[in-house]
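We begin with a single chain expressed as structure tokens, specifically the form predicted on its own.
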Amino acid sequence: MLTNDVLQQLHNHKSIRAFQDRPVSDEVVATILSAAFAGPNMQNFQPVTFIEVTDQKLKQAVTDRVGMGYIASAPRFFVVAVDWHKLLIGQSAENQAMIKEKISSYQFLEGGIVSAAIALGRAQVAAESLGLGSVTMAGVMGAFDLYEKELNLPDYVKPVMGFSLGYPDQEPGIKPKLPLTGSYMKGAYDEDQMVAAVTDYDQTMKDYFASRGMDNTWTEHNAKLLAGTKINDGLTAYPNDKELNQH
């Protein structure tokens, strides 16, 4: 393959889950989320905000409540919205019951959840550029009520991930992914090159997990953890409590 610095970094991603007690400046913020909002996005309507959880208590209260100390520790959490609020200010009354009436499809609940995913993406290479670390989850939307509660957020506003950033104070190593043949095909889909591929994948993580003292193979783990998930109905109501996909 070909090789140069930026496909490099994107190789040696690790997410990291504990941070060095030394701040992250504002202007390292700034740099990093001005890269992050540069990238694509759904017809430029930039439907994503970060809001940054600047009260500890609030941010001991989310780890306690899902469970993830590097929300607590992180020296800058940040909560990544599906913004489609932004797109009524300044409009007149009939243009927003029209905008509403759009913003409540599916589809721009959807294009929005990409257009983060994106924008994190992007902001994560940004941080790791600048010699930080950071780990997006979904699991913190376990705690969406405190959101509701804590962060203002007003109708079309859905926070969808979070996001730690700070100097890593760890060294994970990489973890391996599935060969290339596991999510890149050609002409349709193909169930014989992706039983290959995974079969091929579960190898690799017995390995990878035996190293850490784990008797798994990828689809042994995947197995586990999601027997493991608790479903939270309150969370699958939630889009249409804030007025987004409800058609």
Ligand SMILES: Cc1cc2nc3c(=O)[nH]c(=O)nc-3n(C[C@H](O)[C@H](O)[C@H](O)COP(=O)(O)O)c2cc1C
The other form holds:
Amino acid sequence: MLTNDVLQQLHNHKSIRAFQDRPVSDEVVATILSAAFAGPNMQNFQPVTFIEVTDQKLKQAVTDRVGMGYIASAPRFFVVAVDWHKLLIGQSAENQAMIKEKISSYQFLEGGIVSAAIALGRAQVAAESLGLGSVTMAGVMGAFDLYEKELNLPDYVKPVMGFSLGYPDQEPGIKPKLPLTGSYMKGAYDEDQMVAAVTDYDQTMKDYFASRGMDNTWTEHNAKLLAGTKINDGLTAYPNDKELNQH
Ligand SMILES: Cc1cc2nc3c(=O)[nH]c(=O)nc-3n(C[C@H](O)[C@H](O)[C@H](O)COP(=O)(O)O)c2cc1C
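Okay, that's the form predicted on its own, but what's the structure of the form predicted together with this ligand?
Full assembly next; the chain just shown is listed first.
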């Protein structure tokens, strides 16, 4: 395989969940986020807004709710929202009605979520290039009612993810990923190829977990994670409440 500095950095990625007690300047945040937003997004609608939670009490309340200490302890924490509200600004009443119809569709929710995911991935890479670490968290959505109450969110602005940022205070090691055959199909989907890739990866992850004192394969670990996952029905209804994905 080819390599260069960017590729090496991409391969060195690890999510960071423990942060130094060292401030992250506004300049660093602006540098990371402007690089994130320089990326592809749906029709250049730029339907993503990062809302930084600056109130430490709210960060603590979110941590208490979702059980992730690396929200309250992160020097900077953001709620990442799909934001179609910005398209309504400056439009006539007639256009607003037309736009609301469109942005309430699943099509736009999906486009917004993918745009947010791309921005998050780029923010993570930009942060790592500056020696910072971060973690992207779907689990923070367990506190969506707090964001609704505390963050002054208009209709058509729907949080989808959390993002904690800071200087790393841990060296968690790189988590091995599936062999490329488990994430890349050529021509058509090949079930045998996928089964072989997962079987191969199970051994890789058995060794990885063993090095951390755990007896698990990837498939076993996945089943345990999923068995312990409680589906939040409120969250399923939330896009409708937010006038996103009504049809
Ligand atoms: C959609 C998504 C949701 C995630 N949710 C959480 C989360 O709620 N809590 C958490 O600690 N990490 C979360 N992560 C981070 C993943 O656990 C992590 O990326 C994955 O285990 C691979 O590890 P790595 O990032 O160190 O390579 C999430 C990542 C993504 C992309």
